Structure formats: C-alpha cells, structure tokens
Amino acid sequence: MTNPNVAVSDTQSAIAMAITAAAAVNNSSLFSPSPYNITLFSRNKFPKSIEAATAGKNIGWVDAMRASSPTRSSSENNQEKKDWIMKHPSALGVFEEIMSAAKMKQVVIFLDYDGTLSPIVENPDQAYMAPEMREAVKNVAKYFPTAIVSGRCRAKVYNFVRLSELYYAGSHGMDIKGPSSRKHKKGNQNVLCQPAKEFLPMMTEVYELLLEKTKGIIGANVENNKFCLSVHFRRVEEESWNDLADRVKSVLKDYPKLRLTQGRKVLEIRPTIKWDKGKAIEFLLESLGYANSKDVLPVYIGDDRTDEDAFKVLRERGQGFGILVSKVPKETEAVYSLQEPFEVMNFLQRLVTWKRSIMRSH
C-alpha cells in the first residue's frame, strides 16, 4: 500500500520537495489521520460495461462506446427529457433555493474542464476557453476556494485555464497542486499529492507502445495525461472501432496493473488505485481543513461519466450537490443540470453577483 505524496513548497520547487502523506501528518496541523491510503481494485471490480467489453466480445466492446459517447441531438424535447428536468432540475432556475442553502457557508467550487469550462471540440488540443469564461472562473476564485478536476494532465488543464490562484487537480485528480497564494486555506502550506507516482515509468512506456499501436487508425489520438492515457476516438470512423478496441486491449493484457475507464468518446487508461475524481476532492476539502467542518458548501459541476465519481461523494458527505453539463437525459448522482459551458459560465457569474450582494449587505 502506499499512502498520496503531499509537499509543502512554492510553484517551482513544490515537486522536487514531495514527502509523503503520512509524514505531512505528523509535521503539519492541515491533516488529521489521512482516510487516503490507496488500494488496488481487484479485475472483478471494473465498471461492468468495461468488464463485458474486455471479455473477448467487441460487440460488447463496441456498444459500451457508443454507450459512454450518447448523440447530443438525442430525446431533444420528449417526455423522458421533461421528466429527467423534473429530477435534475436547472441549476439557473432554482438559483435561489441553491444560495439559500450557501448562507453562512463556505462555498467551495470544483469544476471540470472539457464539456464544462470548454466545449467538447474534434481536436482536444484545441479546448480553448472563452475569455468571458476565464474572466468568470477569475471572479469565482477571488470568492470562493476553487479547483479545476479533469482526466487531462494538470499542466495542460493550466496552460488552458492560465489562473495561478486556483487548485488544479489533474489526471483524474491523482495530480494535485494548490496555488502559490492561498488566501481561502486555514494555513499557509502548498499541497502536491501524486498518489500513483511510482506508475510513471509504466504510463510512459504504455504510451509509446499505445501510439506505435494506433497510428494506422485514421483519426485516433493517444494523449498522454502523465497518470492517465486517453485514446480519443471523437476523429474515428465506428467501423474502426473494433479494430482500435483489439488494438488497445493488446497492449495492456501485458500490463494487469493499469484499469481500461470510458469517457465522452475516449478510453482511458489508469493505474489501478482506488484513486478518482472523488477522493480528489474529498483531499482538496481535507487539505482547505474542511475534513470534518458543517460550515461548507462544496459544488462540483461537471459533464462525464469519470465525475459521478464527485457527485457520489458529495451525496454521500450530505454536504453541496453536483450539478452535470447535458443536453440529454443521463444516470447521474447530480442533483441539478445544466445544458451547455455557456450556461456554466452564467451560474458562476450570477454566484459573484449573490456573493458581492451579500458583502454589500454586510
């Protein structure tokens, strides 16, 4: 077992300084006993539509693709997409009962990045936000605790976003860094947690193996997110589908110790630690010394399968709600929804507006 790497440090030399958790507890006041020791999951416990995918039928594979990527233009005004409003309804319209249930609170805000802060585009080195949307995020973090969480590597997400005040957790949240000024923090420490550290050399190696192994398949991108592999298959022909699911599968049968996941037409490829979106805010919360605090109010919106992981923890906590990004009815945890990063970004702008009032107010 081997417990997250948390370091104390400026921006530069926070990596180069990394101790582990269980050390950070017995030096720093930020962290109780860390719920965060991490397990591997054992092959029984893979989502089942990955573990029918893997079991040598592709048309399982293939339908459980088409499963995670729905068409965006489908149940357009119908009654299952009422009735699914009905349950998860927009976050926009219920605005106020929202911030009634913020007063006296903390409000904590995690957000991810693609579908969310960003639309959903072909080439996803192209993801750019809007820069009424990075003014908006701007905004949010002078107020509130912020935090980007996303499947892509945490220097690609900064480089996207470009606002040093905020957390960002990348690869799925196995790579967390909080800003250089920390002005929300009950403290004054830097976090770096890189709970699957020891599997870099293997990413590294499975990446040149995955691209070596996809560049006949027209439209295929592997993306190397550092803790994760994305094989992105937006650009790919659906009759080409099954020949990159035998190729993908044919690289790691050799590598137990990584787990095949699903997101918005992409597979992805993780350590197999029982480490996600979730533990990585129930980490962030810890590290901000919200652990165990009544007084906080996270929201964590976002638009894919792999954030479920993030609303599920919030159900459970009895503390903030998720809200999902859709068009179209889906699963989810969440309690509200919006439709679209537009829509995103016009709830952050009114949440600056309800907290500035409230200021004035006081």
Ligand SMILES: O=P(O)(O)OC[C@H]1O[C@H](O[C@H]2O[C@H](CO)[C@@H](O)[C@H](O)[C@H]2O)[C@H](O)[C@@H](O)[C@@H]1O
The other form holds:
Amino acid sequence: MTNPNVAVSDTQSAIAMAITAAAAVNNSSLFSPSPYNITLFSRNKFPKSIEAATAGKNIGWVDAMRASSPTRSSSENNQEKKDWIMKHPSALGVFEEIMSAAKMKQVVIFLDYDGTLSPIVENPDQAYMAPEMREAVKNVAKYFPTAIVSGRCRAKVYNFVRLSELYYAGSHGMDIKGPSSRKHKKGNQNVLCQPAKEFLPMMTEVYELLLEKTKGIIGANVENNKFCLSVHFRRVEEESWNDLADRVKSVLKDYPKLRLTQGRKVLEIRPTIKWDKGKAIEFLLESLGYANSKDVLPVYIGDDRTDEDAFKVLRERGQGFGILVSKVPKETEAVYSLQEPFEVMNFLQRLVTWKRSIMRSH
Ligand SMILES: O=P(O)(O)OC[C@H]1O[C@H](O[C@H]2O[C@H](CO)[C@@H](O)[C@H](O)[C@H]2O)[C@H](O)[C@@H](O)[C@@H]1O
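Same protein, the form predicted together with this ligand this time rather than the form predicted on its own?
Below: every chain and molecule of the assembly, starting with the one above.
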C-alpha cells in the first residue's frame, strides 16, 4: 500500500522549489525561494531543464527543506520588500485606520504560538513566551475572546501560555477546548472538538516508528503533537536532510491516510481529514455565537504556512483580517504584517489601550 499524499506533495515541492531556486540564481536581486511559492507554479509553465533537474525527488525535498525557514536579512531594504509592505502594511503603522472598522463590533483574537508569541528557537521544548507577552495576552483576553491556535498539542501549548481564560486549539486546530475560567459571557466554554479522534492510535504507532527510524540522524527530533507529528530538522546537518526525508517517507508509505507537509524547519505529519486552522476558527466563531453575525471582527495573527488556512477563511468571509508575522516578503492571504513577536506584543498592547479609551469615552 502506498501513500499518494506523499508522492503528490513530493513532486510539487520538488518542481516549485527548483524553479524558485533557479529564478534566484538567474536574478540575484530576487529573494531566495519562499516556501509560500510552492502553490504558485503550474507544472506546464516550467522550462524542461528544471523538470529534468528535479527528476531525483530528493533534490526538491532538500530545496524545500532549505527554504522552510528562510533568513533573508540582506535583502531587507530592497524594492521587493517595499512593494510587499505596500501590499501588506504594518498593522502597527495603520493601527488607527484598521481599528476604526472595529468600533461597534466584537473583536475576537486568534493567535498562533511559535514564531508569533514566542521567538523561533533551536530547541522546540524551550520556546518560552516572555512574561511581558503573557501579560499582553492576558490583558487582551480581559476585553476580547481570545484563542491560541497552534500546531503543538493542546497540553503543551497550554503549558507555555498558562492562561486559563483562553480558548486553545492544538494539533493545528484538531483539538479545541474552551476556557477553564470564564471572562466572556457569550459562547460555550466547555467546547471540545476533536475531528481526528479516530486517528489517535495511528498517530501513536507512527510516532514510535518515526522515533525508531530517525534515531540514527544526529539532531533529528520527533515531537508528538497528539493528532499530528513534527519531525524537526533545525538541528540536523544539511547533508543528512535527504536521508531524513527518505526515512520519514519510508514510514508514511504504509499510511495513506496521513499526509506530509512542511513548516519552519519541520516536516509535519497529519491526518488527511478536511480540517485545518481555518476550520478551527470557523468552529470557534460559531461556538462563540458569531457564526452569522455581522458584528464580529476576527483578527488572526500567525507566521507559518498553516496559518494561511485561517487567513484565507477571514478573506472569504469578508470579515476581519489576517496579520502575517514575517521579516521577509512571503506570498500570503493575510492583509497586514508585523515583523516579529515583539511587534505582536506591541499590537496586543495597543489593542488594550484602544479598547480602554473607547470604554472611557462611553
Ligand atoms: O502553529 P504553531 O504554534 O506555530 O506551531 C508550529 C510548530 O511550531 C514548533 O516548531 C517551530 O518552533 C520551534 C521552536 O521555536 C522551532 O525549533 C522549529 O524549528 C519550528 O518549526 C513546534 O515544535 C511544532 O511542533 C509545531 O508544529
């Protein structure tokens, strides 16, 4: 039994990353390949030489893995970045304008964790949140229903954030729980949604297999996120990335109901069910009683590819907006941008100040 989900994403990644890599070589003023470009190319547009170059699948996987957390600080001031900021203005720079749309509405805040509330670090177990950030999130939750939407398992992300008044959607939204202490009257605090529950035994089995398969690769780290698994390669030497991707794929070929995607220096394994962070925020808005409301303004802040599903949902609803956390231009469905977690904290603090000033004026 083979897994078609591995083969498809494999080929797409290979081709897309090779062509973006080729573009970068041909035009040194371009940014290096972005993982967000993967969906932008169609196969029949590629020059033959690129397709030939990607005949060995692993070339593509390594390119994709290399591009999965690009650092492009040298290009920070060039024209492309300026153009991108014009398209996705800083949410701090246009704060007053964007919040003027929120005056008569209930703002609901959705926050990704890694790379949004905590900086990206080498060791995933040490991705702590600054006390000032925790304070900012705590204050935001006093005025607005607030949810953390993370790829991590719910218990782990809760241990980092430790605020019982929030909603938590772990495992990329596949494990949702309401606040254990209640700040907002509206909505169901006991809400619990686990659409991939039946996959739990399979995920545990695959976790054990991946641990065994990858243990010879120095720096590889398999993280059990309950309804999804992460194979980290941030601390793996680049020469071993091919080998790591091969080992992961060799496990997954026997599990056609699982698919492989990529985050920031991480291979992610999850059920093929139609559920993602976008579905999770729809579920949460419904649970809060805002499914068909015109009086709600959802704001989603995130930095990773998986957050694009949530940005897309907000765009399609024509309600609220997404904010991408990134220092470098990326193809995104988000409307606004912030550069790093420090700016996210400033944005959250301004939200609280803004809300307090509105309350004072009434
Ligand atoms: O949805 P998120 O909350 O952003 O979670 C996505 C993944 O985040 C974590 O990995 C990332 O952050 C690590 C710590 O900074 C970093 O070492 C790693 O390279 C990043 O990929 C988390 O460990 C994963 O399980 C999440 O899926």
